[in-house]
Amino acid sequence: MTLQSSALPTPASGSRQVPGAMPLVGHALQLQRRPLAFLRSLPQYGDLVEIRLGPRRAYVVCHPDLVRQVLTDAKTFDKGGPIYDKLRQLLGNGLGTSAREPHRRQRRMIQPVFHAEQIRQYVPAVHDEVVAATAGWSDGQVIDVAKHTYEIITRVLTRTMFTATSHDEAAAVISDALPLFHEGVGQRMNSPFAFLERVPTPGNRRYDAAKAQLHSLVDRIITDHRRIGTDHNDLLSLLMATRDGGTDGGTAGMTDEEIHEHVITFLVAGVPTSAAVLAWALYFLGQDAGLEARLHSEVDTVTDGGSPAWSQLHRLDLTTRTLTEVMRFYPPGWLLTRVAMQDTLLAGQHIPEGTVIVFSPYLIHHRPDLHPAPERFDPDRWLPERRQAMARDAYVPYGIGSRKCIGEVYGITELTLALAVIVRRWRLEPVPGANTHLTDPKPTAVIRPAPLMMRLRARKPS
């Protein structure tokens, strides 16, 4: 989505520390203990903030044209930091977490599997999915709803990568081993002390465990793929076809071993990102009565009471503007780092070389200059004549630049389907007292509304 230029104010020349750093930890203690009250803070202090990561300096970019400059500069700002160093323990150097130059190769070979044409012959594989998932569902019944969106989108994505392999079993082990991950991803993001994650607690235990359980998992499947040797028209077959055809004249495939890395990616930043979106679409509905009724007219109308087809999609306005508004307030991604690669200027600020710069789409989003009233959660924000006056880059749930995320498209398309066809036969009513957790929720790696507890009411389209 682009958004128009507005009268914003430049940035703000220079950086002001932010108070409250205690030695050895630096701002840890806050990033862990209120995240997001933290990151809304910063941009009190001004539009390039230096806070202390244990007792390293960093700087957080609190200005969309800022974010834009470090996002836009891969040469300067490189994926690298903390966060990046823990996902490469699982991840390795796959098109999520590599450096500039192996990414620019990645993504020219990728490029074609997320296709929109490859993308709408998806688009009964995903509602199918989305029905066995939910088939178990009875009026009246209470359930996690963050629980279901994971196995739901777990079913989708596996589905659609794995056409040739029982892919009940395989997402049955990516919702085991896929949740463990994201818990130690989170509490190693920032963590000052990295000695911590070798000793044997039970938590790193586990953490290791699940690594080693997808990690096999994604091995056996590959195997199995190359051993069947079928086009099954799915991510996997495709991402095992590609040849690097770029300017330098390559023709060469994937190794198994790139595969491999991009499949974890894929798996890691496919499926906790999209189940947090649409569990928290269902919490925000079920906490708005004339929304919720205004979003299953909207999906009555146009799929006239039937499975919701890839023609109509764009004509589910307010179900897409929900998801929208679903991202700015709790972007998936919603803090993330890069590393200055030589020594640079930044708000006029001098950046030595391999200074660790972090940006928060949450923070972006928050800023109430941006986004009025942003702790309100309003899809009409992203009506055409609202949207026109919002600044540039004021949204930036998937990233900008040459590394803005592969797979936007792939995503909108699964969650549109997925909400379309839950609120197509049900509405889901908050339970009183249950939720009171989220009224300031600690994210891990995702911002994810766990446990969320809803009852079940079954509906008729009108």
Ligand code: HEM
The other form holds:
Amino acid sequence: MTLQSSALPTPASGSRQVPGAMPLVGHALQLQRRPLAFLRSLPQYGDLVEIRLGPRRAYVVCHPDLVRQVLTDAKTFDKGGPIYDKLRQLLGNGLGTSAREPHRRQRRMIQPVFHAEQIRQYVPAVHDEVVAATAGWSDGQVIDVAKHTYEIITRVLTRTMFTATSHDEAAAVISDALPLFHEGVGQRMNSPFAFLERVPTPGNRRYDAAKAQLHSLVDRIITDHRRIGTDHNDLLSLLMATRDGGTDGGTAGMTDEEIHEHVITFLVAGVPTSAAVLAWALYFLGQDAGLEARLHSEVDTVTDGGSPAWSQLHRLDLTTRTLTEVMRFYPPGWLLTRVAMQDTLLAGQHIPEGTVIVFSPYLIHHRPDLHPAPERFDPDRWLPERRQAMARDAYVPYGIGSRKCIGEVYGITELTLALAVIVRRWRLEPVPGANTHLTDPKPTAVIRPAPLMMRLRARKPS
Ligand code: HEM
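Here we have the form predicted alone; I need the corresponding form predicted together with this ligand.
Every chain and every other molecule in the complex is listed next, the one we just looked at coming first.
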């Protein structure tokens, strides 16, 4: 999404320390206890602010121009340092975690896998999976929407990634194991004591079992695919066919180990993010009867009671704007980092090699001078005339630069379809008193409304 050039003054020179650092822990407690409120408070101290995470100094970029500078200069600000070293141990060296050099080759090879033309072909399968995943819903039933959207998105990704395998079985394994794996990765990233991971506590055992389940499932699927040897036109077949230098022209393909790491990356990067967006969309619709009625009317009119087709998706304007606003309000990737690979200058401030730079789409999306009344959920702020006034890089839910989300088109396509398919048949009412924890959510790796209890109301007879 291209927005106008920045409406803010150019970033102020230098940096300021954020007050309130405590001995030993620095700002870690604020970040842990009320992370979103802490992030929203930072721009008042400057465009580049210094925080302390334990003994380490880190800088948070609060101005869109600085976000651009950091994210588009991967040579100076790479995915590195202790956080990514740890992530690579846990996830492997897939597209999301690799350093700049292997990443360039990987990205070149994987980009065609996510081509829009390819994603268009997945639309009927995505539709069928959402229908299947919601087939058991009944009028009046109370469901945990966060759990169900996780299952829906898992089914969708599994179906489009592994057509050859029994994707029902794969989806069931992944739905069970992925949340435990994801949670364990989050905890291990934050823990300074690696030896604790080997203590056989129930939590560690659950994590180890989930990790083993996921890895052996992915190994088995790759082996089956190789044995059958057919092109199934799914994400896995495309990964296997891609060559360095393009799908046709090049020579070297990927090893099974590389493919394995990318598949795990797609699961870890693609399921919790999209599932969170879909769940928040249903949450916000449940808060605003007027918006919900407008959305129902749009979906009914555009699809005329049938299955939404690829050619109709661009006409689902309010549906798309609602999802865009969800990703402004609660961008799933709310806190991301880079590391300075050499001494450098940022906003005139000397940044020593090895310094962690933090950027937060959430922070940028909640600056009132970039998004007026940022705490108001308002899909109409994305109407063309209002969008035009918006500053460049004021909306960065997918990041920018060479590490920008490769799943953007895939993600918005599956989400638009999934939301349309759900609201065509269902209204979801909040269960009074059950979701009070969501007025100030506490994010983990993603900002996720969990649990989210809502009552299903059938809109049309099945
Ligand atoms: C729809 C919601 C999604 C959001 C908001 C989102 C957000 C992001 C963000 C912010 C990044 C950049 C991280 C950084 O710069 O440090 C990223 C990277 C990535 N995302 Fe997504 N994502 C979404 C869906 C998906 C899906 C559906 C997939 C795959 C099926 C996916 C796969 C990836 C991968 C592989 C990367 C790493 C790209 C690279 O480093 O080259 N994402 N995502």
